[in-house]
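Only one chain is shown below, in structure tokens, and it's the form predicted on its own.
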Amino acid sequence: MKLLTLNFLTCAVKTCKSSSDSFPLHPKDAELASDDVEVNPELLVNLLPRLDWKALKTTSAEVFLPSCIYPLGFPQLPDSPPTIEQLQSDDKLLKDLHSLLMETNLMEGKLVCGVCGHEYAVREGIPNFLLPSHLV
């Protein structure tokens, strides 16, 4: 599962539909690997303004804990998203995005949400998201 999809995901658990605390989810003894992926640039831009930049920088940060089993080690994101304009004329800012999103993989561990606590287990990329019936 890319590091891209965690901006999209939130608990599955209906009472944590309200709070917003419920997203992102947390990465927990996360397992990264690496592909290569060919820059494309036009697929950034047009991404950006679709990020949830805090998510996306609070994601990056947990990820690269030392809880995860082969951290991958990569630059702290600015505090605020790069306009189209920096991200155009920045290639190192471009690759480190790149890279971050579309060549990070998240291969085991779980997904927790900070709200119930409940986690989402994560086996060969793929994440688990059926809830037991009480949680539904």
Contents of the next structure:
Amino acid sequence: MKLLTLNFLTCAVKTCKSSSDSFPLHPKDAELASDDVEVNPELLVNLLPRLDWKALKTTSAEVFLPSCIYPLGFPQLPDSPPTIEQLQSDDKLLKDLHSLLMETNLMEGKLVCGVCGHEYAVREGIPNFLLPSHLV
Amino acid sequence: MMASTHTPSALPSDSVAGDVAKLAAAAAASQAAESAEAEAYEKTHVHGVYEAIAPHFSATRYKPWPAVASFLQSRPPGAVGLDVGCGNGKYLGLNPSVYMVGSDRSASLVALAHSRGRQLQEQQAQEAKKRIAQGELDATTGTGGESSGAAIATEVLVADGLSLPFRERAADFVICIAVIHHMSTRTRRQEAIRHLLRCVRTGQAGQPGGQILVYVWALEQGNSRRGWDEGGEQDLLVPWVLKSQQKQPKRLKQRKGQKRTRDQDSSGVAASNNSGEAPPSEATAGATTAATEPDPGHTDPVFKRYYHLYRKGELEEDVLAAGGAVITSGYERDNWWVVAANEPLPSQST
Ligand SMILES: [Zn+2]
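Same protein, the form predicted in complex with its partner chain this time rather than the form predicted on its own?
Full assembly next; the chain just shown is listed first.
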């Protein structure tokens, strides 16, 4: 699962959705892998305004902090997202974002909800959001 | 609407109020029981079957429906899409300029979709490297190539259609193809559509909201050999014959013995009927009996999937009941489809 996708996932428990703490989910015991992915500049540029930048910042900090491995040129994402023009003109920025969003994969571990604390297992890059009956 | 035990204050007397409260509580309890029953029924007659037939099913599902393909191709670049009930992921990556995440209740199908997406990704990366090596294309600018870039088809997860893990109002579109007709009560089918609507953006001034595309099997199939048509029974168990000449998937073999959905009755080609919308107790009871191996006469194992066949106009009714607004709808080769969005903001109650 690409880090990009974590930007669109929240807890599957109905009662958690109304709380802002259910997003983003928090990676735990995360094992990351880096994929070789062809750059799609058009897609990346167009996706930019649809990202929740604050959540992306949180996710990348939580994912990389424990291992202290930052694959990017910048140790931390800037507080505000780059503009489309910046992304289009800055080749390095584009590649860094591509590497973070498209090439960095959560392979094993858990995704934890900040409200109910439920841990969703991620195995072989696939998270499982099926709920135990008491949480449905 | 969930029944509430809260007693309206305008009631004439305490005793009536008490009765109403009791009735409401009883209704809530029976609704919960009904929903649990429907869930258990679908577990046997939908989820269990797909787990068992996944590789075989997937091998037969590679052609996109034209209406779905044209919907996907017409999404704007950078659109964020969801495929709820993505199966083997055939729609993921169909349009390389949008980003899609697929979900399915069947872990086996999701695993197939995932490996398919990863294969595509590797292939694209290798081809891009080759092109760069040949100096034909600068990968970062994407100039020179006829394609608009690499498609994303790897993003899949396991989830239930009534407990989706998607950030609400974040998607630009959702497709839900051949899924809703597997829900065994009308309440659940409408609830499923409500969940899809919750995933897409609501409209803002000057900007239309996100759209959902729902595709279901039609009752009116006059041109097919199945023999279903207007006025017929809408709730059916439809057999899936696992052909023995088909390479037997090893996952299936591993699970023999614990499979509760295997049904030896291969004579039921005409499908057994349900009465009304309640899950048929007879079929449920039959399915919970011990698993049966294919008989010694080498009859191909038959799995029966539950379907609710939609009659003309019913899908639109369900969209309205779910709080959606129909944008367009139509019929395509034995299926009804609808494109819908959330009601415009002013009339929205939630
Ligand atoms: Zn939660």
